[in-house]
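The chain below stands alone and is given as structure tokens, in the form predicted on its own.
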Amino acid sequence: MIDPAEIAAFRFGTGLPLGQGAPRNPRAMLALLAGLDAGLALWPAPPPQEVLDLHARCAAGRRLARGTPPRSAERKAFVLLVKEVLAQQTLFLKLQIARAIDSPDGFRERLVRFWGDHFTTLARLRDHRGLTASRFDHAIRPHVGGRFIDLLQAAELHPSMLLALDQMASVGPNSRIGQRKGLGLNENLAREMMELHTLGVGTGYSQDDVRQLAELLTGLGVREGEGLAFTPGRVEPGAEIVLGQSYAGEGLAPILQVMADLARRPETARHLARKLAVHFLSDTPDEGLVDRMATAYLDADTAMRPMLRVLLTDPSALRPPLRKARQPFDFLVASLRALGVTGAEVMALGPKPFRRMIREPLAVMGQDWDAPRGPDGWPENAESWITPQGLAARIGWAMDVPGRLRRETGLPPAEQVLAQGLGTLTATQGGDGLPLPALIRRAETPREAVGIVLASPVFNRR
């Protein structure tokens, strides 16, 4: 009989085995989410100022190198700064993996990834990649157990979002700076805030609402070494009307208010509820469940735990079959957990081994780290992930990398990987219609036996 706690670990967590302190029911999962961030306590992030300082140094280095000969001292110095930024970006990836392996609060780790994808930002320059990766820890992680209003404001005002959407190019046409320099609006941030982050596409807002919101957002920008900046001289004067509501005032106050109002809209509630249900349960979620989640969210003034409680306690939440495909990041984390790899071992991997065994395989499987194909993030449907190329990459990784990762300590027996990684799902059918235990007994080598477990259809579902 399949253990519901293990279904939860697949569907809502980072995989098996269930370690000490890991929740075994929805109530325990929600209690952990309401408490301290265990993953962050285990593996702290670089502070925001450290990330901002490196970004500022790299931006200054780019300016100094511009127009100099290819082998100039300025160019060489800039290359070294870019390498620092890319190393910082890799550090944030390592931290995400280490927390997903070590933290008992797998649901929180999954939510950090979900909301990071919801608020996708694409680095426009290599200089920005550290900032872009840092948003998971500095804008998303502190709010995944709280109110969506706070999460929305933190994500939209994070420097990575403002840089990615070129908000600094948005100037009120009638502002002091706009009139002097002949500059105008950039609607990117306003459009994505409505279409992707709150209301959803085709939910009744107009192009005029987008433009009015863009005018309201003028003044927002990024100051090197400081982060979020507000420049009054760029602000479009007068009140703006968004979805029938007038917004006026100085500084950030009207901007924060319009985001709070967008977060409280019924359209936003349904958009978020549907995305969560699709991500965790099914590509075609039950409409009644979506309605109940949206109602719980609105009744709690955008607090997300009541909405998540409805999701986790739905009769379908802990019931087989596993319908969703594990995305490459989730597949690699679950594989490392099944192999007994620790967060410390991941953090200790040198740049080349980490790149060859983790970073590059992620890209080959179709999920290059923090680089989705567009601002709407990664696709959810299984067909996008279980492709011939993607499957070949997973099978190749499963057959090759575990042995390399465990070269010094020795590859664990396939029976142990099977028990740790699949628990009560071990009797699920594999290839040739045989249960997995029978298939691994047929394997010619220990490496192949472990690969069969990790490449099996059930292991690649959640």
The other form holds:
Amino acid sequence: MIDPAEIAAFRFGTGLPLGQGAPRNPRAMLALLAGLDAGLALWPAPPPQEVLDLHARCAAGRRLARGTPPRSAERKAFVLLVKEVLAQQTLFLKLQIARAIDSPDGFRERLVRFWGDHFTTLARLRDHRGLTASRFDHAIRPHVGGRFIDLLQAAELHPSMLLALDQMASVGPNSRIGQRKGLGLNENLAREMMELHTLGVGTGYSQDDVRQLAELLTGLGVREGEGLAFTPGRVEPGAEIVLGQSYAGEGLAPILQVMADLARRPETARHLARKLAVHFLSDTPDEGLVDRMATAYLDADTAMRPMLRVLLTDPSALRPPLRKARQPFDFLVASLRALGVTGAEVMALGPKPFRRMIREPLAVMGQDWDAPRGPDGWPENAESWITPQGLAARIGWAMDVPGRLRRETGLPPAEQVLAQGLGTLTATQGGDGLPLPALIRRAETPREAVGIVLASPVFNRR
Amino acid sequence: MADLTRRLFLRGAAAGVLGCSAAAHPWLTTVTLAQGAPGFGDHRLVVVILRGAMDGMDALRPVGDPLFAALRPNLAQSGGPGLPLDGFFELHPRLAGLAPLWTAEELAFVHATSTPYRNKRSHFDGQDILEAGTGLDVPQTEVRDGWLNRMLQVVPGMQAETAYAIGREALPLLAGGAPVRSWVPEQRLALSPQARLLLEQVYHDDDLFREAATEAMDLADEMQMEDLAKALMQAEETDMAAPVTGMMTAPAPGRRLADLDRLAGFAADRLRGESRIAAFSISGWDTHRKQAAALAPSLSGLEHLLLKLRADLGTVWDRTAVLCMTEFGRTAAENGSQGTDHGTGGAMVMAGGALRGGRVLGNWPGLEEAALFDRRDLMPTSDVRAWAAWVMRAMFGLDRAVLESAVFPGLQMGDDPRLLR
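Having gone through the form predicted on its own, I am curious about the other one (the form predicted in complex with the partner chain); can you provide its structure?
Below: every chain and molecule of the assembly, starting with the one above.
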């Protein structure tokens, strides 16, 4: 009765309906991931140079405005530049939603956000927000179907990461510049690289390893308008020893090498495998499955598709119950798809409607876009999302926004939203009460009937 | 009357606390209030979590230690001379406004104290232990509820609905089994009675949704959506107008103090009434670089908060203790970017008319390299949970055995520091 393809779409994709070219089983999902990026082809991203240029202009505007009186021409010019950056950030969000709606390759879209969250970078200044948002498309997206080594290197060396984790403030104390200006190390990037991005907290590295890695990372920085820059004058001289391995040499080579070595550690394999299983399958995943995923990753020299194959082809992968909660972004995307809203319609929303109907509701549901509380990203467990306030926001959106979004085309009947958005999964409702199709017939208005479908537990679980 | 006060807070809050809601407010989090059983007595406890690891050695400077100045060439005297306390410690100049409390013996500190969290120096795990109050011998997955919550469960006669929280971020302090109300006063929700009825049926068989939904729908009537939407727009415009001075995503100092005022005013209002416990957190303590500039506004905020609580609590202040705790301290030496990195031993700030203050408590371990934890951090000489436990014992009459097993599993409280008057 329950179609396993629809469970796969809930767990690993962007929900229902299964459109043209959508994969109907895990093998097809993995095949799409091995191919070209369909989402990016539909909705291309602004080029990296455009993002870097705006960031540089905004930083220059900030310097000009500093120290000038209130309402000065410089300040006004700077405010306009900040608005441009925020608009760029919004564009990246819109593109992410449009691709999640339109692309048949929903698994890839989910992976882009998963790894974007794994490599969370918090914008210190509003000037950085375009750059921060761009990491999804420029650093993460090209590698989600490839090797973790490449993903790790691209993410760590993206300017938004270097800015967010203070790498600009880390200078080898015995380097030429460190000696002349009396500057020293900042351990932030080194610590998060081991704690959050690779090995995982409490996995046997020491404070000394953090410090050695921080010394090894000196020289990395960001140059406005250019992005990643390497400054030999900031490099701590001599070899560093990280996890018993010695690293020496010039330029980026030893830095890329230490990242490759970290990516190949068994601790990293388990950390990533567990995190993927928790995100896609269960808040309490089967440890045997995690072990098999980790082994597949190590056997494939950090290529991620074999690990994902183990996850997707596990017998539990297409089996109910669906116990995780859709995160607010996924809830919104799935709702828009169930309502038949297209990517083009989302792209065409003006700033104010987009803010009122998408951006602010996301924040009130607890997932202000790309702004988690800390560098460890968003929480996974269902209890973190289905809180009184989070659920109130979902109910409010479900009751109110579909009618506004569909003012011109007309709100689809609740039965249609139910069929498109839940398919055979309607049957997973459970309990002794009236089934969902019977309940929505009792609603007083079409608007509330649609709201009940979208606010229902079955629609909000995955 | 209670509902009226709550609504007033929401209206007032709309302009400030919610002002930055479009971009998550980085400074203020939730307020959790507990009220309850007759056994609770007449004391008031305020718990403030200083998120991000406050540098205890800068807030409370050990100027009497001969090694202090050398370890911190840029920080030891930043901001000018501090307030001398006991000849050994000096208060950071941005806390000097607390001098009247010190003189009145309503202010105390604990130095070189820490959670049992060691070595990893991760904010998230450190905060978790502080809020959960468990030792490392207990698996995290098994003890997830907070220490305050566990205390609520062992106080006899505690009523069902004891606390609620306001704000966006979750504070796991009260995340255990005792009923807690928790909500953000931001979302729009206008349900017809029939829609509400149908939703109740839809949620009936899913425990997680059923429990969240009952409260979610209860909140609907209290929302003042028009006001909130308007305040949101205004705040965003103000936000745009003053971006140049902003370090990180901090609100302007004036607005931050106004937010703290509102927070303290609301907590004090409730504590003057039936509430006996208030808990919330303040961010802005993670000072990896340029600490002199980064820490000053946070300390000013803390000073402001304590003074405002004292003023607003009026006569109740005499029965109040405020405990300000942080997940861990920072490195003994300053780093290469004129900041400090994650460390171990830190400081705790206590204030309130119920305290036997005017003291700096704890044993000073010294700053010689061999005396440091890992040759790097201030050595913790006490468990920060023990101080909180003694305050709870004195305030609410809890058994020592209950505190050491149920409230703080694995804690050894040691000798009574006799913290209350």
